[in-house]
Every structure is written in C-alpha cells, then in structure tokens.
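Only one chain is included here, represented as structure tokens and corresponding to the form predicted on its own.
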Amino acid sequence: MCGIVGYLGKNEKKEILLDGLQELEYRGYDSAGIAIIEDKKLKNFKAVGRLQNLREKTKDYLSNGFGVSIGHTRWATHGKPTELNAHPHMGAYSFVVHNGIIENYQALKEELQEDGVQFLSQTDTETIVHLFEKNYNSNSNAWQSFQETIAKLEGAYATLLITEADEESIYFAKNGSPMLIGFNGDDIYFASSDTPIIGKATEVYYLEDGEFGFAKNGKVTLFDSNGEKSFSTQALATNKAMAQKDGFRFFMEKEIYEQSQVMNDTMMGRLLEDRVDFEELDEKLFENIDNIKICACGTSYHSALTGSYLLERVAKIPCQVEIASEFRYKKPLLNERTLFITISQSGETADTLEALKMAKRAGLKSLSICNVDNSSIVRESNGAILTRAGIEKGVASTKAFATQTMVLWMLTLYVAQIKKTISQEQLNAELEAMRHTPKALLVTDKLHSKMTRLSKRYLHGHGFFFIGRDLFFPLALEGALKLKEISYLHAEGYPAGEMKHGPIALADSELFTIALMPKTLHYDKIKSNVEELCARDATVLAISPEPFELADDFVQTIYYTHPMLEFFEMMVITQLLALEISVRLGNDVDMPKNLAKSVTVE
C-alpha cells in the first residue's frame, strides 16, 4: 500500500515521478500527487483514483532544470480517498508525502489547532508539515525544525519533506515503514521499494528503523539516535523483465503460468540429490528447538497452515500457527525453546513485524520466510530464507503462495535431517516428489480452455464454499480467498468434515462447491462429504484425479503419487478458475477494490 517516491537533482522530474508511481501501482492505492520545488517555487498536482488521471493533469507541465520532487500513491487509512486527503500534504510552504500511521497524530492536531493551524484533510499525515512549519516559524532553521518534528512522532512512518525554506534539499525519516535511497552520480532517488528506480539509479542504501537525514548537492547526510553515521550502498539490479505481462492479459494470469520457473529458482541449491539444504540458515538455529509457532496474515498464513501440517506429520514437531494481527493482543505464552517463523511476501506486513518484535523481546530465535531481500522481517529475524518468486505485481497473490509453501516443505525436510525425524527412504520419496513440483504447476492450453468456459457457470448464486481435508483444508481456505479478492463473490472455505456441523444448511442449487478430493489423503472421506452436499443439490464442481459421477462439473488431475504434488495442481486450478470468473464479470483482475499489494500499517 502508498508508495513514496522522490528525485533531487536536473533531470525532468515529473516523468521520474510519474514512473516511479506507475512501478508503485501493484501495491494498490486510490489517490496519487506529486510536488515540485524548482526556481524556489512550489508546484504540485494531485488526481483520485488511477495514476492516468493525474498524468492527465500534469500533461502540459514540465520541469526544467535542478529541483526537488516528491510523489505518493495513497491507500486510505485516515479519511476517504479525495484530493484533499491525497498525498503530498501541504502547508504554508512545504510538502510532506508518508507511508505509515501516526499514532498520536490526533494529540499533534489538537495541539496545532489550538495555535490557529487551518487543517484541509482527514489525515494523520497532515500534521507533519504543520508541526515541521510551527517549529521553523519559531527558529527559522529548517533541519532543526525538521529534527524536532520527527522526535515527536509516534508510530510507523517513512517520509519525505520539501521546503521553500530550504529549496534544494530534501528530507527524510524512516521507522517502521520501508525506503531507500538511489544514486546515480549527482541524482538521488527515493522510494518505498526497489522497482521505482531500476534504471535510473546504480547504487542504492535501505534506510533502517530510526535512520533519518537530507539529500542537499547530490550527496546524503545520514542520522540515527547517535548522531551523524556512515554508510555504504550496494549495487541495484537491473532487470525489469519479470515487472512487465510479456503478452499476458493481466500480471496475475502471467505470475499463475510463472509457478513452475519460479518453483525451480525456489529450490535451486537447496534440493540435493539426497537431503535439502540451505546455505544462508545455521543449523544451530534448531539448537534447544521443540516447538514452532508461524506467524502471519492472509495468504501467507494459508501457507503457515499447510507448513504446520507438514512439520508434525514429517518432522515430528509441534508447530502452531498464529494470525499476526490477533497474536499481538492474545498476551501469548511464549517460550525460549520455541522457533518463531514469520512470512511476508513484502517483508513489511506490519502486523507481522510488530509480532515478531515482540518475540524477540521474549527471547526466541526467529526465522522469516520472505519474497524481498533487505525487508523489514528479514533484517529483523535471526535466520531468513528467501523465497524467489520475483516481482509479484498482482495483489492477488499466486506465486508468492506457491513459493512460501514449497519453501516450508523444503523447511520440512531440513528439520527433519536435523532431528533425525525421517528416514532417508523416505526422505528419498520426498525429495523425488519435489522435483517433479515444476511440472505439476504447469498450466497447459487445454487446462485454461476448460477453466474459461466452467467460469461462465459461476457467476451467480449465493455464495461458493471450497472445501478439502488435511492439507487441503488451506488450500481451500486460499481458493476461497483468491475467487474472493478479485471477483467479489462471497467464498468460504471448511474443512470437508465440518459441513455436516452447521454450513450444510445452505446447500441448494445456488451454492456452488468447489471440492478438493485428492486421491492419496482421505479420498473416501472427502467423496462422502461431497456426497452428503450432493443428496441436498448443492452444485459441485469436483478436482480430483478420480471421476465422481455425481459432479456437476470435473476437472481431472494428472499428479497423485504425493499429497503435494496433487497439492500444488489443484491450486493452479483453483487460480485459474478465480481469474476467469473476476474476467468475465469485468473486473480489474490485478487490483482489486479496497485491496492493497503489502499491508503496512495495522
């Protein structure tokens, strides 16, 4: 969600803006602005909703020569998406752009209006550029005034700050919230992630929690609580092919058909020919280890719930897994022998990070499962193990899924060998079954042909459940999410075995099942709840490698020597399905309403 965006230096800087807010777009967001200081004048522009309109009205704008800029994509969080709500934010003579929220910015407020400030927004934003203007009116330094307006705020922020009282300088603050910073020679460049500045900076610096500073003649000066600190940059990559649809309809549909690549970078150098192994983890991480406890939210934690299963059945570990934003309030027991893993696709979910930290404090080792490198969480954990989907611009995830679960099977394996929980017959088994992953994960032209025209029988009704069993439980619960995410159609998922405990009173014709019947876990089991759900004329829609005559609809699948293989198929299938469904109603597939791509705040 909001991405920030910034450039100091001579180049045209409202098409830098621009493309960087359009690389931005993935994260969602319902309003955009920008803001430019050049011949010590300020100009900024701002449009709801999609970045086009805002290119609209800046069309005959052009910056000329040295100035500073700044640029935001807002996803509300304080106030509806207007103009007025949009980012950046101004006062008398400044602009402030922010990602993140201000906790006490209602105390902030109040204190400001009492000394007269006129607020034009809903936003806790706003008060950034007032108390940073109170302060200067009072000591007519601006990195001063700028100083003791951060040392005021509470919560998470990433900011960028703009002044006529300081015109070619920008500054910055970051705690909690993601940035960093860009060079190319005498240009600087800020952002809430890589993507905006891959090919224009060389050299890039992530700002870490509590770090702040300016940009002023093509250099950065560096603060934490210590005072002014060194740094050192590291090279930017380069490659913005896997950003782009190469010729697909949507990001989303292009990162379904990406899975099998991708599940090959995931493993590479990690499946060996008789164990798994991973290089970037120390084995005494596992030391004094006999219980993990997952952490996360939405899609991530559909794929904890499918670890946990795999932990206990083949590594003979208890695991439990903890939504993040309920486990932070639970006042949850926690022990020194418990390893906390955490996953994110962004590695910045805020609740994610805030629960983590508060494992840290109760003093257990930490592992994080993640898509970014130099993310909060990975820098935050102990241990990290990176997943490779690549960039992931759909919101709807669908690679980012498949790579974390592939990841916490390798995870499986790994602890295994550690506890010596498993045989290496059987470890064989395992290991044979992840290499032929990629090939269960292809999607040929005769598997989308028939998901496009199911798609056409399901769009009405009341309501969807999936349902499935054992592991097929959170793959149900991942279906039912995604079809939600992006057509908007109620969908549940349950375990198979629950029906009959209350949901089965909505069964009727209207209520299309989509039922996960794998043939090597409980495939009696599950063929009789479906059943069940057939005698009361629920309409089903069976994936199984196993024809069930009593299906409304079947699509057959090809892998089911292994639980995971069949696993990883049917949810290939039940992506598909969601896309074409949210296709043929018309939506926009790749960001959904009221959705965003990395949830930053709580």
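Keep in mind the model is a prediction, meaning the values are calculated, not measured. Numbering follows the first chain given and starts at 1. C-alpha atoms forming the largest set that superposes within 1.5 Å between two forms make up the rigid core. Compared with the form predicted together with 2-deoxy-2-amino glucitol-6-phosphate (AGP):
- Once the rigid core is used as the reference frame, the Cα position of N291 differs between these two forms by less than 2 Å.
- For K109, a C-alpha deviation of 2 angstroms or more is recorded between these two forms after rigid-core alignment.
- Remark: with the core as the superposition reference, the CA shift of P196 between these two forms reaches 2 Å or more.
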The other form holds:
Amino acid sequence: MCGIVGYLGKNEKKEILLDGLQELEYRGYDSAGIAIIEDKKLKNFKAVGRLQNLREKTKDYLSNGFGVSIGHTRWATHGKPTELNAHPHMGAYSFVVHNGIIENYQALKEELQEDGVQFLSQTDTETIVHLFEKNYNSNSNAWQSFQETIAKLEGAYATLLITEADEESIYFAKNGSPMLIGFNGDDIYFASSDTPIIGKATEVYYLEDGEFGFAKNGKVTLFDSNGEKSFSTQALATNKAMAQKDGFRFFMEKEIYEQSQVMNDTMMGRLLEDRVDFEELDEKLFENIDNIKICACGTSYHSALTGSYLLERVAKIPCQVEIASEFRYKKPLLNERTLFITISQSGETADTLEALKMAKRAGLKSLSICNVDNSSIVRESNGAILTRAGIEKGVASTKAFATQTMVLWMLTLYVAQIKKTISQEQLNAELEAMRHTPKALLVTDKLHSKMTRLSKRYLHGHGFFFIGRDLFFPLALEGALKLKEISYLHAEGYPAGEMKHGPIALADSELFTIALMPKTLHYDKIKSNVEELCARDATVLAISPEPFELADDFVQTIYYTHPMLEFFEMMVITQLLALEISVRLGNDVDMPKNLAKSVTVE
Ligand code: AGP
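May I ask for the structure of the form predicted together with 2-deoxy-2-amino glucitol-6-phosphate (AGP) now, the form predicted on its own having been displayed?
Every component of the complex follows; first up is the chain already shown.
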C-alpha cells in the first residue's frame, strides 16, 4: 500500500515530509518522492529503493518560509518501481500524489493523449495531474478544476495536489483509500495513517469516502457530494507502535481484517462487467500451452493447490502442483507445452526462484503471481501478476494467501476465456460470486468473539487434524500450517476421505479435528467422514453453513452460494482460530520462533 504525507505551514518542510514517510515505511514501498512549492518555486525529488536514497538526494536542500508540500512512498501496482513511476507526478506546473487504483485511467489517459498530453510514467496516477491542468488551462480556476478532476475518477484514491496556479493551497480527495488531516495551530498535515503526524499535530480528522476539499491559510474547507460541510476533530493518538497496527494487537490480526479491503484492490481493473482481464498479460503467453505446472512453498503452495482444482474444473486445462524444494531435485520431465507458474508473496524464496530458473533453462514459458514488484521471481518470469495485498508484516501469511487464491480464480476464468472452455452464463455466475468475496472476508465482532471464546478449549491435546475435501483440502493444509506456525501445537491438514486409511487410529477425545464442511461441495461425503470420527469420540469443531449436531463445537457460516465464497469465509475462521489460540498461549504472533518472513536460503 502506498503512503502519503502533506504539510502546509511555515516550518521546514523537507524534514517533516521525510520523517513522515519514514513512519510509513512499515506499509512497504519500492520508491519515494517529495514536492514543495514556496515563494513561487517548485522543487521535487524522487528516488527508487530505500528512503535513505531520497534523504541522500535532498541533503543539501532546506525549505524555509510558508509553503505547501507533499510526499509519497510507492508500492507498485501499475508500472515498475522506477524514478519515472515514483510519485509525486508532475504536469507543467502541478504535482500530485495518490494511493489506490484509478480504475478508468486508461480511458482518461487516451483522452488526454489525443489532446497532445505527453505521459512520462506508466502509472494510473499521472492522469490526475494532467486532467487537472487540462481543466485549469480552460477555466483558470484551480478549485473548480480540482473538483472537475475528482468527479471523473473511478476507483479507489486518496490524493493530494499542489499547483503553482494556487501556491497557497493543498487540494485533497478521499475515496476507498485512507487519509487523515492533522491540525496544530496554523500548521496543517495530511497522512495515510496516524504515525507520520504523531508528535506534530494535536488534533486529527479522519476523512470519509467521497470527501474532498482544500487547505489554505491554516484552515481546511471540506465538501462532499452535498456541498460544503462542517467537521469536528478529535485528539490525536500518541503511541506510534499502536498506530502502525491501527489499534490491532498484532500485524497479523490487522492483516486478517484488511483482507476484505485488499481483495477489492486485487480485483480492481481486472474483474470487468462480463469477463476477467489482466492488462499486464499478453495472451500469447498461453499459445501452444496444453498444461500448467505451479511451483511454490508453504502457504503459497496451498494457494497453488487450490488453483489447480479451479484450473482443471473450470478452465479444463491439466494442472500439476509441485513443492519447489522437491521439484528442484527430482529431475522433472519438462516440455515446452507447459506453462510454469510460480507463486510467492516475497518473490525471493530461494527454492521457488531456483525451480523457476530450472524451468526456464528447459525452455518453458513462465508466469509469476507475486506481492512484490521487481522482486527476483518477478524479474525472472516472462509475465507477472501482482496480488496487490500491500506489505504483509505478519510472518504467518494471511492476506497474501487470500489474494493469491483470488488471482488464481481470476486466472482460471482468464484461461477459460482464451480456451473458450466456459459459457458466458457460467462466466457471469463466477464473476458474480467473485464480487461477493470482500463480504465473505469481513470479520464481524460476533465471529471474532466466538473464536476467542472457543480458543480456550484447544490449548492442549495430542494434536489437531484439519480435514476437508476438494478445494477444502488445501484450505485444511493452510489452516493447519497457520496453527502450527504461531501456536507451536502440532496440526496437520488431511484429505477427509483419507482419515479412514490410518489417521483415524488416533481418534479419541484428545484428538481435535477441525472439519471444513461446505454445503456446495460433497457435503454428504464430508459429513460421513466427520461422523466416523465423532463415533470414535474425537473432539470435533465443525465449520459449515449446515448445523451439525454431533460436533463438540460448531461455527455456522453464511456465504454458501459458491464454493469459493465458502472457502474464503472458512479461511478467515481458521485464521482467527490460530490467532486466538496463539494469543492465549502468550506467543509472539507476528514473529513466531524459528521463522522468517522470506526464506532466501535453501
Ligand atoms: C506462510 O505463513 C509462511 N510464512 C511460509 O510458509 C511462506 O508461505 C513460504 O515461506 C513461502 O514464502 P513466499 O510466498 O514468500 O514464497
């Protein structure tokens, strides 16, 4: 997720901006920049990589006197991490920073290019500043031009704009991405979250979606679709560590709650009215391809397994999944009609990267599904689809897994469209289910408090089985890994139909079974598997839309119109279970022992 800061006032601006961006580093970024207007002089600096590079570039610059200023840390979604793509983006006499995704930017860009506008970057953001200047060049009214610009944007944005056309104002607008305004006397601050302004501002106003306005002469004038509106500020938090977690106890907890929102970003611009589109892919990648091999590790392997069920069932293309550390040494038989897909949150996992290099040496075309642009795996692949989950701080992966799975679901439809293995009617049904995913991912207070209460019963025992069938087998594997990783209790995921081939010998009241019992896929089969366990006195936590009397504990789900909606809702439940058990055991949820966020060694 990108980070935004802004400042209007008489204090030195460069340090305020850089310190503010430093506080946003935890959101992850790959480039950064600042822009300042004071006594009619426009200054801007950009740098790729760490913020230190930007500090280096600006070390001989200091601003003084009244001015307006904006800064940005960029997490690439459209366009590679380069200086040209770094914000602030400049027009002829204005600068803009933006967090979010402008869904209709292509159409706006084409319109502007037809008017002769030259674009420097590949980003969606640059359309904002050129649109503003096109409006200003015709009406010479900066505020009206800004309003007309915002009215044309579709999608998610938190944006700040400064311009020589009105060098005493900062224009702002918020819709779908976070932004707040800080106050301290005549000093006015803008930021994506609290931490950049803690210790600077004393009062804060959290902008709502659809609000916009301008800051001028130490005052903020606020509007929404009904016109100008009054607003009241509140005292600003003082604890930076808590603020980075937005008030959650752990980054992992925050990231479980973020899944609903980031899923909108993952789908944005890709989930269209009647089809799926990946503007970053060339359909030629799929020419002469008659099967797919997906290679990954850990949680990414689980999303790969999930994707394999979807690709075979819906896109009708054979799909094999490999654990990268196994694949590397098994002397695999490879042929050029196989598309080699790697999945990696970090894009730096050594085993996955080496497996990818093996496939490339064998002449296979490659596609990566990754959360970090310009990472080693992305750079090594012929094509890449970014999951847009934003930085994932918790070592135990949650939103990265959810967005990987969504990308694989969208890729399934994309391949089915190319290979014409799906009717428009079936495609529409899939797209409709997809649109409900953010709802299925919502964490309600009722659900979270239920999982907190339940967790007290699962703190001992001689182990856990997570069981499921079909798509819910990889989810069972993932639920078991989540629990193992952060509670240090032994758990394994198992195909439900396999329990009778050995593991059921373990069944007794101290064997905890988490049973994933979806209504839309083989319910009767999974039900009888769970009944076999109950008959042998295993302790069962059933997760299902259908009440299951034999369960010792039961969590009722509500989204059961499509297997993938059941999948995502049950995924959240297993994540919360692992979190709350780990909390009760007093573990470090975000930094579990022996684990690293990115395994760059064999
Ligand atoms: C998942 O919770 C773990 N942190 C781990 O299994 C991880 O998924 C695995 O190391 C792969 O990492 P990657 O997605 O960055 O390649």
